[in-house]
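Just the one chain here, the form predicted on its own, laid out as structure tokens.
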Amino acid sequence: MVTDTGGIDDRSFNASSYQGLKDAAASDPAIVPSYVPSTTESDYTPNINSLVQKGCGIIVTVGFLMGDATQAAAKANPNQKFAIVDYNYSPPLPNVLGLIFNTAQAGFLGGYLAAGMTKTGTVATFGGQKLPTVTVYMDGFYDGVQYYNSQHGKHVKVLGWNEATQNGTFTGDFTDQSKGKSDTLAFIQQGADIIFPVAGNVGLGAAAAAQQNGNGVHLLWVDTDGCVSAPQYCSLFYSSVVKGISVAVAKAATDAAKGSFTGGNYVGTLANNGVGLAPYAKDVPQSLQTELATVKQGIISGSIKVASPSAPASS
């Protein structure tokens, strides 16, 4: 695996991806996982090429920003198998499996949950970088709040993102926790009591700000179950908006080892359990949980529309 710049311990998509390789190795001793870290974007190409030279059974690259480097390596090495998290190619490449996730669907549930739990009537979200794989979460979150408002006659406000203009708050990277902390403190000053950071490790700064505030501010975590990946802040999480990266990566590695790997694209959705919400905090009322279950089924059936310009087509 080649990590993105967030690093192997980002408590987000890099960590989840590597967990997938470790899970695959646990089920098949022939699979031996390893990774090379990327410190900057200029590391992507040499890191990928170093693993090509090693003759890896499959090379997993992590993140939207690695799309070009992965495509170049795949075309130059047509017999090498690749999987890439959060990127898909159109038309698909025969030796690359794109692992993509319709997180607008899960983000919608997160927004509905936040709107149902806020006591101030204001919630907030921010991203690391303005990438489709980030804004797709924010679109869903924004829409979920609006849907809650329409169903309950409320006027919960969303700070940090405007879906109509596709503009909002971004820290500029996925590593600087101080930026996440300062943005979160600014949101709190504007009345937000639930924060949804879509920014990998930067989100830990948001959690630190919420903890420091100590005035009933909560969060939704992203990508992974925050109570597992950042347990020190578990008491602050109402839930997490998750995507099944580790399961998808494990299957790609296992298929490669068995000789059944095929390129193309996998799309995780609510319907196939590729995205969803982590277990709720104990203070989320059962009545709201029941509403969320109904909303989830509505999204799956198509009676509730979740639209985002960054959402992948279902597969």
Given for the second form:
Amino acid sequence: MVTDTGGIDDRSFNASSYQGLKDAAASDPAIVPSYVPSTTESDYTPNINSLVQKGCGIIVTVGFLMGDATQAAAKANPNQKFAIVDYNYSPPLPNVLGLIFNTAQAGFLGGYLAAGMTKTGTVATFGGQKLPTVTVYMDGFYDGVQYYNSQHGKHVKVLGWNEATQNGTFTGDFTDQSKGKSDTLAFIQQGADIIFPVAGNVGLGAAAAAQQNGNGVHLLWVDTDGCVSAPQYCSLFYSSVVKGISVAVAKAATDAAKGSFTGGNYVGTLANNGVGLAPYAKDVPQSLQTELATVKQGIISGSIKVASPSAPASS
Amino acid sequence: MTAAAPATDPRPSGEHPAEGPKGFVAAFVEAIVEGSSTTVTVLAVVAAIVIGGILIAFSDPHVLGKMGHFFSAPGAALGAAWDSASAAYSAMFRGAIVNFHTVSAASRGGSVTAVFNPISETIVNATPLIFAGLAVMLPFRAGLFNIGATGQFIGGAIVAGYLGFAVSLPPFIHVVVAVAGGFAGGAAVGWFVGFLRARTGANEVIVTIMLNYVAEYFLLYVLGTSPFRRPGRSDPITPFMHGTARLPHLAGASLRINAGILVALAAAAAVSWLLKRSTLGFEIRAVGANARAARGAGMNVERGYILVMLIAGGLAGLAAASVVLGTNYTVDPQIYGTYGIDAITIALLGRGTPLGVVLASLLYGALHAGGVTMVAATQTPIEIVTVIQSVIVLFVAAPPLVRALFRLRTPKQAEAVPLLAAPAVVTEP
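Form predicted on its own done; form predicted together with its partner chain now:
The complete assembly is shown below, putting the previous chain first.
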């Protein structure tokens, strides 16, 4: 596996992807996971090539930014199997499985949850970089808040993202926690009491800011269950907007080991449990949990539309 | 650069009290270069590799498990440590120099290009480092400490990148124009530093560090503007370079080695010529040795600062061109990587000579290229490569340590190479 620049310990999609490989290895001893970290985007190509030369059964590349490098390597090595997290090719390549996730759906639930829990009537989100895989969460979050407002006649405000203009707050990378902290403090000063960071490790800065501030500021974690990946801040999380990367990567690796690998695209949705919310904190009231279950069914059945320009086409 | 010109002969250290207090930076650089000979540099590399090996062994959980039984089975523990370090270093060798499996495969009719891939990767990694190292080394000689190779690199990346994807020109001309644009972009940033230094006496260390931040955020801003956007992408990344703007591959498309290395070697030769043979080079060394004396001799010190920083910036811009047009073919917000920082250590390791910079860059390039293979093959943390590089610099910076370690005699004064003079404290004329 080749990590993105966030590194293997990002408590987010790199960590989830590697967890997927480790899960696959646990169930199939023939699978031996290993990874190469990228420190800059210039590392992608040599890192992928080093694994091609090593002769891996399947090479998992993590992240939208690796799309170009993976495509070039896949075309140069048609017999090498690849899986890429957060990217899909159209037309699909025969030796690459794109693992993409309609996280707008899960973000929608997160937004609905945040709108239902806020006491100040203001919630906030920010991203690491303006990538479709980041803004898709923010679109869903925004829509979820708006849907809650229309259902309950409330006026919960969203800071940090405007779906219509597709502009919002971005820290610039997925590593600098101090920026996450300063942005979060700014949001808190503007009255936000629930923050949804979509920025991998940068979110830890947001959690530190929320903890430092006290005053009942809470977070929604992203990509993984925050209570597992960042347990020191578990009491701050109402829930996490989860993307089932590890399950999808584990399946791709197991399929490759068994020889049943096929290229193409996999889209994780609420319907196939590829995305969703992590278990709720105990202060989330039962009534809101029931509403969220209804909303989820509404999204799956299509009666509630979640629109995001960045959402992947359905599978 | 042992052939010291008369102007650099006066020993700068402590013999010119009139020059005022020696700056920390100047003293630091002087200590490094004065004290270190080629022997010390080579031994520093050896010592760093040994220390790196020990760290590799101790970062391996398998070895640590064996170490738990060190007193009952010391042989097993040391054997495991040796296996771990030698496996990592042999993987590094395979990734940086040659992999004998590919050689034997090629002799049986396998791929010949695979044999040359490690060398190609080493050279590809070294190319931008040569440019950036020269960009730090040249101002050293004029008594300027250029921390701003990062910012100058970004200036070059923006101009070279824009000319590469937005302009259509005939094949050969396009790449020449784009590379020249890289030089101009970096030179503009470097000129600004030299201008501030010469006209206002602003400390170039602070100016260059601050300009790095300005450049990094400016790059992020520029990549977000519509002329630099790649159609269909919302994230900040440029379109791909036109084929005509790419530096041609030297050994087929499957090896990344490209004409950038030829430009880099030419630049090193040009800098060498500039310093040794040209009037400007003489002035640069004179200003570096003693700015006040140089002024007294009728030299235009301010003009020297501006020209040196302009050329240095241009060299850093060429580093950007070699990355943007040679390997990445696109500009992303992290394109500057760590070249600017590595360049400082390369200039020190290269002992302030163009040849030294080329050799140090090849060493770093090999460590980078080998490091990737090492991680892929043995899961040794890639940070070990950074540690080895840092330890090399530490030893080069502390020659007495290396001499004590290897029981060398203290070198005669004459062996030392004067590189940086006492502080160029510019007094208002």
